[in-house]
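Read the single chain below, which is given as structure tokens and is the form predicted on its own.
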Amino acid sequence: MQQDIYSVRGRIADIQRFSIHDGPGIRTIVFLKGCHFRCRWCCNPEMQEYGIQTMTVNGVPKTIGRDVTVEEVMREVVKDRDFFRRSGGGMTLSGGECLSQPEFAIALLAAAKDMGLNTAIESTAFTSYENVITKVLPHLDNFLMDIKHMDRAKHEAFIGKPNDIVLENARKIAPNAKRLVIRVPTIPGFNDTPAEIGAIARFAASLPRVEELHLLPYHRLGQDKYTWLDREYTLPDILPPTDEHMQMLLAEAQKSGLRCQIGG
């Protein structure tokens, strides 16, 4: 084993075993603390921050956020090495944004291959292409990659920050990656029309290698959240879109020629 990747540390939120999303087979997802994003629909608002906090879940205070080394994660990881291998599965990095910690990133992906185990990550790869990515593709297998507006100054009005860099990085990782897949988080008022679909789709498919689009409907599973964290949530009127919009926007995307699909 090499010592120096697993006594790196990092500061995770969670670690969520038996998941069949977020890469193929059965897998176990890493979701570290920290994001460059700050999307208005966010799910996972509490791992937007790097800092530990506390949120108060039905007047209970829950910490979340610990700090753990590469060996102590990887210890959790393994447990499911047997589910792994009869699946295809493997670990994922999520978050937040996992390349918001690179050097944790880096050191985890480097020990799951370490032990022979497929790796995949979920990211805006809003980051260094040369500094971190290139260091991030040699250990990972699946690059799960989210893609949420063509329209610079709308990506910014709803998420913080422009899309110059996602769509830059995606056509130097496409080439690249192993298994580069685009997906879309389809969010009802910003992204949801064919047009705003069809364009990303197009996107997509004239990224070289790239096959797959998975469009992931909004829903409302972590409004609570903002709450529990005393913040506000600024979409509280929008409602996830019916099957029969989706598969609308599914069609659209097919047109590109990818091999679409609702989830993922």
Given for the second form:
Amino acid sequence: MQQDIYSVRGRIADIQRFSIHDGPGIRTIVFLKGCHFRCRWCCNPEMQEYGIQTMTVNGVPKTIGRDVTVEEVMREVVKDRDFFRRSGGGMTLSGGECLSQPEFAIALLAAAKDMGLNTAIESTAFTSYENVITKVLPHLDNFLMDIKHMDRAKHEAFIGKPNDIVLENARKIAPNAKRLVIRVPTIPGFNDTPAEIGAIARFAASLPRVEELHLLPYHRLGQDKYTWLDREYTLPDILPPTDEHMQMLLAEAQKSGLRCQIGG
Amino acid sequence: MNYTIHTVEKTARIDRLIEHLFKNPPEIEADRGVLITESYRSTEGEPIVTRRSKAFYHILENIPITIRPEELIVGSASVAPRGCQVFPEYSFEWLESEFDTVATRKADPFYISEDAKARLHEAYKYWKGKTTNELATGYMAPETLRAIRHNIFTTGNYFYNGIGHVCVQYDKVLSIGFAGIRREAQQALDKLSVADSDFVKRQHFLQAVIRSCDAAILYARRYAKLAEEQAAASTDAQRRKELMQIAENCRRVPENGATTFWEACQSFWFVQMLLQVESSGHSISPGRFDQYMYPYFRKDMDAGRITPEFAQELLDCIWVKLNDLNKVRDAASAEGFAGYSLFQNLIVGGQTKEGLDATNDLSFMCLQAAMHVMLPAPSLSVRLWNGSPHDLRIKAAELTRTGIGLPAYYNDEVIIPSLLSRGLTIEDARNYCIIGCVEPQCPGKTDGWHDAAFFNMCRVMELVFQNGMDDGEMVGIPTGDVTKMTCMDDVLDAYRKQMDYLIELMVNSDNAIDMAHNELCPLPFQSSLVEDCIGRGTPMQCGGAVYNFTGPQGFGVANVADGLYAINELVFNSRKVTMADFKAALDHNFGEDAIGETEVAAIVSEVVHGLISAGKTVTEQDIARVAAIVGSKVLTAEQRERYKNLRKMINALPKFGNDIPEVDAFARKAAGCYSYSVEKHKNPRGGIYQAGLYPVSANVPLGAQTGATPDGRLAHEPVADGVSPCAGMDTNGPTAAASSVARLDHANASNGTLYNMKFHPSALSGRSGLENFAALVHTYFDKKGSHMQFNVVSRETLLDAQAHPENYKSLVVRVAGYSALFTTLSRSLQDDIIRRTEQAGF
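Alternate state requested, the form predicted together with its partner chain (shown: the form predicted on its own):
Following is the full complex, with the preceding chain placed first.
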């Protein structure tokens, strides 16, 4: 069995060490290629397609995506094992949507646990609960789950898919995950009103055993990538929310009774 | 847990003290220079140590004194706030020649009045031929002077100035006062027999110690009198009471042992300040302040005599005073030590001599004081070990988060064994403090000569490529034509041979300077506070201390490492490039400053016309020589492209600082070639050499004198600082960079290593930010790194500060082993700090 998980292959976009905003402690993030969603604000658009792409960064072509085994990934991840140990950190899978490569993601998480590392995923949970998530949960310490909007139509309009599966899975995951944190990318013009944030927070609070909610303020750090990919950025005019606005939304979210914070 | 964390607000007094201190630009005062000259003129022919002590006495008897508004701790080396005195016994010519530019120069300007210029001009007439600088020059071998001229290394620090770099027995003064030390010297004197072989030497030294103690006591009494006068004249009842207490304090200390915390603070301050009146040496370091001050704090607290609020205010006052001391350096050194820094290193935490955790209330209050005053001095350091309390790590991280560049972090787990390997006892090793930038020593027992030289490892690499030649002169030794070398071992062998030879020259230079200080500038006051000078009847400068070292610094590790890796990879492994091409590319700065063939005639004609219009006669031969020089820079378009392309290939290779063991191994080799060669040598005080790996800020000016290097660095660009990766080359984040840097042999570089890391403030936000930061430091130390320091400031902030310096007068950044006001740094050093990789945390 062990030999099997380490030889599973998958496609990654990047491995990033010293991540400190995606799960506890100092972490190494593995970005998996491919996503079912097309969020218009996405800061990693080069990771949406499963296919290997070329991104032209300041005139220099850069290949995005490479096929690797779990063993190869883990060799990189364990380099920071000592930092994980001192900080309570570990490995986080992100993307893209890490669960869009279910077999690879499960094998990575199983390998990390096999090696004694703390695990986390950043995910929309837009996948089959029975076939995928139930196999993920035994290897997972932190489920950082995005819930972006409670309104089905608006969700579909900005993301490309409705929110039914997301919400349904959230209800199933909550009682069974070791730790589930709800994260809300806070996007001006999409979900940054007190009513919209409040609705998400109330939903999150209704989930059994969920205690935390993180509001992640919109930023534009991914905007250049659209140009590099020769794609149009469809939210060119929005500005990152002000601190005051975020504080106001935070206060609204806190009415749910959850522990809320700005940033991951 | 042996501590309570007192969280105390800053008082309004502290803000006003700081405002007063920084109101005017710093000023050079003539008094010390004039007084020492008067004294020297009247003591011609007496033993040098006697003359030194008489001069010290004469200065302290007559130098103008002042109590600044609202001060609780008094004693100022200059009347003007942040003013400085001069020290002609070490060197003076540079200052006289810079009289008219020192106020307007870019790095560390000082105002000097016409009156001061005139008085110093008069005093300087005495000093020609009498300085340590001139004597040392005479002692150096011709080949050493040539290597200095060619900028292989610089020993300029002690060449022009006093030594400093010491932590004295503050605890002894706090406990028995100068009266007690005087008594010890007297007893030693009484025990001498006139028939002793070294009677004369010991007698004069001990008498000089006694005179120096008397001078310190006299000086404090002058302050007592001044405080009484000011009290009598004061209309403010509160201030009158303070001044009366100040007067009482100055009557008791430093003559006697301190009986209260306030007295202890005052006593400490007199010692700290007077050391810097006796000599111009910098890095006079308070050391383990939280340890030796604690008994006085505890006693007052237990007796209910003091509140944490007032104790904190006294500490804050000392913190302000440490910024009142200043020093003028020559224009070139000012670039290397930019930021008016005196490197007064004060360290908290760590272990007791017995190996138990030493953290106490004052450890936290010292960190708090730095947060209150937000000034560059003292250079605050924290000792960490596996038993350090988590609270201390977090409090230190909070200070780091302020962006002031403090504290620097030190690892007991590396430094203690490292000091043991240099012959310290386990108790002394556990009791280490940090001197100046990053140099460990046992306080009160060591003459460490820590900043003995800056040695540019990149220049050694240049000499390997030039077979020992530089600018038409043989500066190194012939190590063979590099283009004929057939394997990496040939290159490393040549590098090691050049290194060994040039280190010998550096040692010659340092030992020459050491002798000059021994003969001309023994320091009886400082010696009275360092064991075992009184016992041996010998000044520190002549080997009186228990431990003696000389610590010269190498820098450029990362450039040499990346360069060696590039040569190995491109020339020997993949064979994509010939060594001849590699050499030619370096000779032509990777094609960057090449001249096209069509431009030659115009440039030659311009140079020749320039010579003619400057009134020179130009012969055919001269024209031919100019043409040859210009011609040597000519490259064909194809060559230019090829060399530029080589640089691209080099830049695409992996670099030190990314957790790649094969590259990091070259860094260990590059550093080891230096540090293992240095430690073979001995100094005239009976001690050994030990290498450091840190550049202060010399990597910028000395980089400007360095040609292109095999790591792809262009000529004149800054060299990598300390043991840090090359600026901007550590692209895998701080954990990877730290893992790489930890692979060096930090313990062998026992004079200290320096690792700079720059963080964006967002990386430290919130409690989890502090925790993660503390974990990062902890892990680097697990991996046997020795030192770490941080700049926490955004790139945008620094760029804005360059554009609008008027808005950022108080912006403090970590330069290298010390913090400085950003706006006082030269533009090129500012740029270098901005370029250092910023670790944001993703």
